[in-house]
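Next up: a single chain in structure tokens, the form predicted alone.
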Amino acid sequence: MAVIGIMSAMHEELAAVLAAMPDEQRVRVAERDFWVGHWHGHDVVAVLSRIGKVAAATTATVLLERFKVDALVFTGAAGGLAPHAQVGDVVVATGLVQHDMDASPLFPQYEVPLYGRARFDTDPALSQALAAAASQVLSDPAQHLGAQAIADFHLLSPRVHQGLIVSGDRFVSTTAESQALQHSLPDALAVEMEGAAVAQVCLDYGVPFAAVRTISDRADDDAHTDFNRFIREVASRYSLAILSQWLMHR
């Protein structure tokens, strides 16, 4: 049977995941705590990805040499760059890249030395599952959310959408950071810490790789404040609900 790999970047996504697996053990490799168990009849490994992309990547690696995964799923928030990736809207990655890998002149802007490329492209069959359940889920907010959470993040149509994310070593939320990369990069959906680092080391080890992540704010000089309850009361039922969905019909 196929063994899955879950990585949650947040406390509350991953306790949400654990709370669904029923028989979980809990081995300790790399100063890191890795959940196995099972989740509607499916092998699944858990873990905490860490902040940041060599944290993100060592917690990958660990997964698909120690724990032999045969697929890998990174869940958690992200801020919005396209003006159309609002608040509560999911972001199904198709291909990710390093906003701040920059080894020119040897390299062009973005390439990842050796490897030729920029963009590291996700699963197609993969994310294309994880999006049809991400918009069943986001098709009755009220089923997976509160109504004091919807109504105070304004979640009344949140969609699905499926494009670039781009991942750096920096928490971006001005405003004059988050144009920049949407000038540099105009076809990034969203921004977070750890995506493409991931996508890297799966690549490597040719496993199937697909990334959701939650817009929590818009990366900018307006971005809420209350980012742990976003956490907590949307991104995290957001990311349990996704998985779920996707567990029970593959």
Given for the second form:
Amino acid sequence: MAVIGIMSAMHEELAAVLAAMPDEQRVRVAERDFWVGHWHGHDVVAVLSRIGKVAAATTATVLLERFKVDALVFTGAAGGLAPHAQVGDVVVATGLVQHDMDASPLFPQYEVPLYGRARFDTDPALSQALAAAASQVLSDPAQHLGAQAIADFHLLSPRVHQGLIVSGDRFVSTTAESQALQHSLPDALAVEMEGAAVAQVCLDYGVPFAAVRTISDRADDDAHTDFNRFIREVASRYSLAILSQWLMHR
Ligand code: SAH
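Having seen the form predicted alone, please provide the structure of the form predicted together with S-adenosyl-L-homocysteine (SAH).
All chains and molecules follow, beginning with the one already shown.
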């Protein structure tokens, strides 16, 4: 049976996934805890991604090499770049770019040397299935979130977007940097710190990859004050519900 790798960016997200797995066993590799078990009848290995491109690439490599996962899904939060990617929306990546990769003039800006590309595409079928699950979950936020969180974060009609996510080793929290990214990568919907690195590793191994991110902030000067509360009360609940919905129907 296919083994599914789940990489969670946040402790709270992983905790929610582990609470849903009935029988997980811990296997420690490379200072990381990999949780091997089942969810909705599927073989699953869940792990905290860790933050930043190198840490996430190492985690992905262990999942692929040691645990032989046949598909890898990443969930986490991201900063919204496109004006319509609002806090509480979910972005399912169709492709990812490392926004801090620049080996120019030897290679075009953003191109990863020796790969002949800047953009790493996600698996279309896997991404489509996750987008469908996300649409289902977001159609009724009240089923997954508390009333206070919905009110405080203005989550009355959250939306699912599909498109480009950009990754780099920087938490983007100034309007100037957000605008610079929007200017140089106009298709980018959201920015985070791991996805494009994991997509690159999955390309190397020929394993399907998908990334689902809840917009937690607008990557600008007034990145909302309560990031941790948002992760706890919104993003981790969405991740759990989306993964659960997807695995139940897979
Ligand atoms: N308090 C958190 C820190 C998270 S760092 C903790 O201790 O775990 C930010 C994480 O959210 C990264 O994994 C990154 O991928 C994502 N992220 C959310 N908003 C972002 C932004 N504006 N810029 C870059 N990454 C962002």
